[in-house]
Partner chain sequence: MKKILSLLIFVSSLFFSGQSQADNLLMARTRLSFPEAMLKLQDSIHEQGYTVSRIQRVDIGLTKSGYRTDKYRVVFFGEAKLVKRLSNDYPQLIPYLPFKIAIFAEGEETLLIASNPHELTRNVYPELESTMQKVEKDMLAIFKSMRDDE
Amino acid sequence: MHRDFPALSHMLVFLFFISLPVFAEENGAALYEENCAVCHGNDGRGGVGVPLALPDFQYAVSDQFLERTIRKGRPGRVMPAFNNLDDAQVKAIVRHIRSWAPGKPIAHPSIKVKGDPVKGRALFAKNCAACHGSKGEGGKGTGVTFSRPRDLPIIAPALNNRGFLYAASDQMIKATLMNGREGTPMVSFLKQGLSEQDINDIVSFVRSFEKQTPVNVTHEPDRNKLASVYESPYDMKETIAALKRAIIGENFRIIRIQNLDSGLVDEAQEDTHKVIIYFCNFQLLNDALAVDPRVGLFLPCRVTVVEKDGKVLVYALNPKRLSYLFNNAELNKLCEGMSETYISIIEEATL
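Stick to the form predicted alone and return the structure of that chain only.
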């Protein structure tokens, strides 16, 4: 018994430690796939979102910039705020992003840049506004299909965006202006002939956006309403005929009319009391895709007609709700118009 005591002691110590709570490190790859890959690509090469794997981008931004961007997003500029993630999860995602460019990023000191924002305004108008907008509102377009050329890896960010201004330090903005971004249209303005003081003035002007009313922040009163529902005073056949007339009257072309479950069940089992009408204005479709290719998820336009319990109901998605979820201020006005069109068509057909 005495000889076995050391072995017993070791076993007790082992059991003690394996019974302790295990604080496993967050899986950054899995978190990235769940929250980021759909926009930025599985390998960080971009898509709807910017390419995060560009080495010159990675070496130019700090971990704090990435963490703050994930946390606060870019209001009205596609990138949402991920408030659902805790600090450990955010840091894990950043570590995963860094794995694509395993060099050491530039450490930006927190020293404020001192410049003249009045002079900076003139310099900004001459050197920056063509890409970033006269008011710093950023370039137009999202992704690499329809909305920007495939050979353009990134659109100019909105410098007046409160999310960007929260994430970017003065020194990071200055370093970007001085060094440029290889692989993007952003050039080195030192090489373009500006002095360091000129660049300081531009940084001061950009920072002055914080004192102005934030742009690209919208409040949609009906954004929580996922769909509009109208009761038709007519039977199923008459309602569909009235909707067809109203759709054509709004300068849309009817693409097809089918049972809602067509293709999901055998043709003989399709429910003829649930019908979906697809219609499109191709100019609207092209304009929408040029703003944000994700609108392809809810275009072409469609309404659903359902006959149930002696009632005929007409359903339409609320484009303003989807626009809000996409976090793209450019899309809001277009989706506002789409919502009004849906209402006009359905009211014309059912009132």
Given for the second form:
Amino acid sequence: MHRDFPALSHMLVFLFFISLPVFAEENGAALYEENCAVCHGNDGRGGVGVPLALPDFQYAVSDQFLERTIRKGRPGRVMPAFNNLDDAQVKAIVRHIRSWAPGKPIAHPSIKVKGDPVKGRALFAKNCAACHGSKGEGGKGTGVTFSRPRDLPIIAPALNNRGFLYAASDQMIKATLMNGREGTPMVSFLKQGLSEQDINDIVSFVRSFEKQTPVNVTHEPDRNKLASVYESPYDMKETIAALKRAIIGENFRIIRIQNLDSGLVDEAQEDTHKVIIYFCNFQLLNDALAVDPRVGLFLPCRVTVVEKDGKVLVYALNPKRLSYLFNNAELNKLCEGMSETYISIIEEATL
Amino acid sequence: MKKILSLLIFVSSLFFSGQSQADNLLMARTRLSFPEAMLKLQDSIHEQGYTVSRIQRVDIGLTKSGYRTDKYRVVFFGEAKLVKRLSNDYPQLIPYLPFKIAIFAEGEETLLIASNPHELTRNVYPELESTMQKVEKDMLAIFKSMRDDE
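Same protein, different state: after the form predicted alone, show the form predicted in complex with its partner chain.
Now the full complex is given, and it begins with the chain already shown.
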């Protein structure tokens, strides 16, 4: 036993060393493809997410900015927090992103920028608010999404965002304002005629967003509820007719009425006690797709009527149950409205 | 000391709370064009043992109403026995059945999105764990097959 011990520890040391390269060589390209490409594009051109490959972006940001952005994301702004990735994986992804714009990113000494946030506030209102929002809340919509018409080719990121303020140093913000980002609507404000002192003032104002109490993404009591269910005083047929009237009354169009298992079993075998009513309002849908192209997951709107043990029940999904997965504050607001619509349709039909 | 320790544990649990958001919203980008991706998606769904029950053409409705949009569909699918069991015994899941995947064109490429059905039942219906773990595994396999498009 005594003899075996050193052999075992040698073995362990050996195993440790042969396994080292595995840890060191996390495959950044594969990790990027799996976690990021869906939004930022395979080559960093952008999509639901903003572009990452632009040289001006890459030179303005430090590795720490990239690492912190991956770790914490941008709460409420679609960009998720990747707390499932370990340090080696995050670094591998950063290396992969860096491979698109070879060259050294400018170093950011952690020196704070000294400016006057009060002057900065006025300059911000004049020069920045049109794109980044009057409170720095960012432009509406997502990334550069090519599939739909939009105002700006690239969304202006939220500057009052906890995730952004955590990742970005004063010097990074300053460099972005001084140089702009070629290939995006973000121009150099030095070239626009602002002085370096003006820019310092704006940086101080942007930094002051940190002191504002963040808009809370609170855990609403009903966030975990899967569905709302209402009992109808009418029979199956009458309930469906009443729902149809209520849906049309709320300015929706009926798309289709079908049994829940339609298409899964032979028509003759379908369970006629579970009926889905699909409906839609194309203007609302169009607005929703502009907020987040992924809203297809909520589509089409629907209520389901179920007859069970002599009772007729109407089920509607709780939109908030899904919306938090999207990390999109604008979408949360839409879902709030959608919840109310569902409730008023069903209440009207089952009263 | 104990206080600090429990605070630390609490704080780190906030940051490392097991499942990440990314696992609950499944997404994939494929270099395939939209029509090719549609075909491949339906094949992948069949391969995992599910039936495509319906394809909702969201883009057609939008275009007819005068809005501009690229190709956008919602693919509904399920497995008859599973959908029956879930909808009978767990009526709260009814609005989420059959399962679905949204698929839309972005330029020359195609994006796919689904919510992970397992996420709906985790910590709510422990007796469904193995069933829903299998659904999750199948969905992940579908998304993986869509990503590996070289």
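Residue numbers count along the first chain shown, from 1. Since we're looking at a predicted model, the values are computed, not measured. Just so we're on the same page, rigid core means the largest C-alpha set that superposes within 1.5 Å between forms.
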Practice problem: For Phe252, decide whether the Cα shift between these two forms is 2 Å or greater, given a superposition on the rigid core. | Solution: yes
- Query: Taking the rigid core as the reference frame, is the Cα of Leu243 displaced by 2 Å or more between these two forms?
  - Reply: yes
- Task: Spell out whether the Cα of Thr304 moves at least 2 Å between these two forms when the two forms are superposed on their rigid core.
- Result: yes
Rigid core fixed, the Cα of Tyr234 shifts between these two forms, in Å, by 8.2
